[in-house]
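A single chain comes next, written as structure tokens; it is the form predicted alone.
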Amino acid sequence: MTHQFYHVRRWRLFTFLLACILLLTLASPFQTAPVRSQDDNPPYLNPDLPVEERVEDLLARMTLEEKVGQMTQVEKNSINPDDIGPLGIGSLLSGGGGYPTPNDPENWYQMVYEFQNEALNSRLGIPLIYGVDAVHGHNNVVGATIFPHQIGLGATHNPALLEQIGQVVGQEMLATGIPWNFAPVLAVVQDLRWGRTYESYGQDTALVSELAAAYIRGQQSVGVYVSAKHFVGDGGTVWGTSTTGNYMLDQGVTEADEETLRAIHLAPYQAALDAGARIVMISFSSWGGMKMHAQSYLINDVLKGEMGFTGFTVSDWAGMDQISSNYYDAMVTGINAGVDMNMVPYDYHRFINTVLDAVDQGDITEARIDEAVRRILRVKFEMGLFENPFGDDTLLADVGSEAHRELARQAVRESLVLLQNENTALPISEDATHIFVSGMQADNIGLQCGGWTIEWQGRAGAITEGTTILEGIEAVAGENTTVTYSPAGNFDDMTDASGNPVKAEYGIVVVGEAPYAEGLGDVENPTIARNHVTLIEKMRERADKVIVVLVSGRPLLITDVLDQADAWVAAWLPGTEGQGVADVLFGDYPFTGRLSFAWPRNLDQIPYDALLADAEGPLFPMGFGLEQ
């Protein structure tokens, strides 16, 4: 009886001690073991064993529904976290706007976390790759540090500038967990109409393959993967062939043969490749009579065969879509044409349904399924995601850091182009009394950031933390200097005692575009508008030198307002580092920045073969800068 109870207590004991430490683990935030029906210790799970041995050792062990959850990469405000381990999905992303609330680091660190944790507690514990469109800085997250866009980083002509920016970019994203960025884009733009020109390095194949390489491998050397984007040719549709709602140039046709597609779009990512690229995302574009999407013979043939990629493909939002209207269709071609994951963005339920069909109908081969899947898990191994999921939050601290600005305050100085300098207008006197400051864009960081920026289309205001170029203005003017600054050029109440108007020794007027992504910042005509012109005239009344500062993503059309002002610089859209601009305009620094576009006089040297086939040339060629 004695001995009985003794063991019954035992028994009672040791059940109470596994059940607390049951609960103890399932409430842990910081759970992370995968939960798996097979061995504790399979093979690709050893970090010491060659990638391919750790990639065929878990593709064997795979069904072939979690084979297509790997190809499956879903919006993240549309997904069921509980759906995540179950179907294995590979993949989470957040849009332009697909932040957590409250947008900031931390918070970003624990949204990705706890969506790691989730695929981490599958079946086979495979880590997702969460990717992000850090196009010019983290900057969907506020409080980052935003960088000029690409058409700024392309007039500076630094490739170890682009090498350290991609570098800091980085770590930014590590910070939050996210070690995949959908940048840079490698298009050579031919139609500056084109509302993605500012993503674009510039005009020159030579130049976009240079910078690119530069910053892939900042970007690669700490441990964050890129999208070399929009495989192939995005850069060269034809204004008017966009299938897309409004859109004219976006998603269109690139009307060229094979011999210039190769010569000026492809080439660059050759460069992207021998740079360490290992994903490639394919264009919403078209060509030979086909979407991108659909392009086996340059997916398949030429990227995979030819080039001898071993990375994986992926599509643009819900891009395999466009394909054909029968979903089924769309499908199966865009896969069987070499696109290995798909952005779904939506309905993930449908996609992995679909492919699964698909492939009982034998209309998608398990072979082709197992290259994918092969894939995908090589660069996750690569990546080192088995070991290390949840990115790095030490670096949290860092971003937005005062180092992380001040490389950022750098680029804006050497991206600033000086157009035109009459009169001696720059650099600024340390000995000016009074300086007239007009336009919306002097103050504001939203609309000195543009696009991308927090939301997909930007949008004006104090969306994130920075300095205006106002506010770089008044921190770089000598001691003795007034800054005055009237948003619509109205200085009538800046008179002398005797009531006479006065007049400034400078003027800046600081003008632009509102900000706009992809089509619908297509324009017919890249003009400055007529409001920013009157400012140029009012300006040019109240002040003994007037500077013009463009605040744009494209060149706009000057040529007949060129006379209104005696200095004229490109400034691009510099991100939230303002004072970048001001810096240059006192003479602290010089003008280094160079035209990546060639400038045009008017719209009929619109696009650029239209301007190679005028014999009066560009209003400033591609190269051009000059210096104080």
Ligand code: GLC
Second form
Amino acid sequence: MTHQFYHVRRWRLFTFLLACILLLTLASPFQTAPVRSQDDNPPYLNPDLPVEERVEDLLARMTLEEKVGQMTQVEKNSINPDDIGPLGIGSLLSGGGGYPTPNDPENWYQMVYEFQNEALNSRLGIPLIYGVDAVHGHNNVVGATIFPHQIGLGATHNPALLEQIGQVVGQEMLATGIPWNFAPVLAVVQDLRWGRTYESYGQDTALVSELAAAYIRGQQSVGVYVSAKHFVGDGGTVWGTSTTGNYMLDQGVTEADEETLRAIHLAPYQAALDAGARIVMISFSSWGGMKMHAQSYLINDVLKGEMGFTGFTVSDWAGMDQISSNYYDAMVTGINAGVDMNMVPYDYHRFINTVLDAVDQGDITEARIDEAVRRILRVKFEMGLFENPFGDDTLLADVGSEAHRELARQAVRESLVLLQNENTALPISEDATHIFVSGMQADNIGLQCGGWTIEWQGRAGAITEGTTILEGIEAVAGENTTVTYSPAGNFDDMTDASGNPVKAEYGIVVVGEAPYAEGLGDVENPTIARNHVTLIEKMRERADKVIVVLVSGRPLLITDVLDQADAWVAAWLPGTEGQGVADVLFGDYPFTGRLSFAWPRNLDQIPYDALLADAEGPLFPMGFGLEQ
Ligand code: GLC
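Shown: the form predicted alone; wanted: the form predicted together with the named molecule:
To see the whole picture, the full complex is given below, headed by that same chain.
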């Protein structure tokens, strides 16, 4: 009996203790449920109120620490998730290659979802805004649809297509929970030796403005916000003026006078703002004797004043640090110059503490902090981030879908520019018996995608899903056509019954550039590689009609070898849908692409103003493109 009684008494004690623990937990000041404010329905959480009312209500509730937290953007591998809530971190990013492991859309969604939950559990529950460089598709994500880089889209001259691409890329981003794109680049490139030439729509301000506006309209129509970048004059730097590593052009000095800067480089920003851009990324480059990140006149007076920009500016990757070797001075100067959010991206504690110290010292006023945070909150409210902080995982099924890839294939077709077509080389007949193909770029997804693909610098190989140019040729060629591929152009074993070398009706040589990004792609002599010329010479011996397809991030100097092939096609960096190239080579679709850059004859015609001054004119003028 005693035994049984003992059990009953112990059970009562256990129940009593459990009740005490529960009571203590509920009353505990360390509860984890999001406690956004004392009243359950504060005005800032009411989506029916005007944005400005929500901004002012929320700003009034924030501590100085929480305000500076909103101005802080941290790279996702550098953040301690436990800091997001307490510090009120406003933004995270994935830099080029900043993917989760495994790298697939579902895992991306999960990663961003977990970070966002930390932010929603902050005292005021302000959602963070997650940003990526989706510069030619959601290009860090394996399986995403990768479109031609902007230089190819520039050759399409098709704003309606750009608007569709903006929508599709935005949908694939939202599928992974990401509402902020560090794109499009608005650079109007003056020197194609720049490693970011391919990130630009071209060399003509009006074309850049028109295509950027279309892309922005498309992307923001699905709820993803763009960043017009890099403000301002990034495409106008002068060779040898960069002080970053061994860069020569990237992050250099834009030596244009103000009138030229406004006419060539600033105009696209007005088009971008008119199209709805609410975020502007500041350029690493310099103008007027100072780093753009310190350029108060252009950021505060021109962008925010004269142009009436009411969104927010974000620095480039540690861009403010370049202002001065004294970190305190650099942060003070950059923030007072008008940089609202700092892409730190690593040591966020140092940034936050430095700014708090500067406010304490009076070097940054709290009014300036309030102005920056007002702008950030305004955009977050406009985006609906408080109502939907998680994107839309129902779109996951559409990432890399057939429909999206078909749009990318269309973009590839329309990006191709026919530079020369002699000996009726093109279109290729489907009745051909033999087609020989050579060149590494023919059968390599990584090479045809270029930089900013899965990895920051991109890389060769089967880095993601897609169709190579060769696979496209094999799929479109006639059923009686034998397609033979030799990367090195060796077709010695192709002989007839008598052992004589077979000569193909068509020889396609696919060559160009290896992947690169930013200043690592700055090149002194952008000429076609000697070993690629050798491939053309070898093909000349083995095919009746020789076609060169250039897979490159810029026009290459080909003047001296032009006559060694019958046809030349600029394919730029087509992305994952390589079969778009074959669609046009075989005549299933016409060539419609037209150059968005003038094609120089020689080095003396680089940069652009040297070409304009040369009476001989370019090898191919801007707007050039044969139809057949
Ligand atoms: C890079 C680039 C910028 C990019 C950012 C985040 O350095 O300059 O275009 O958006 O860092 O990856």
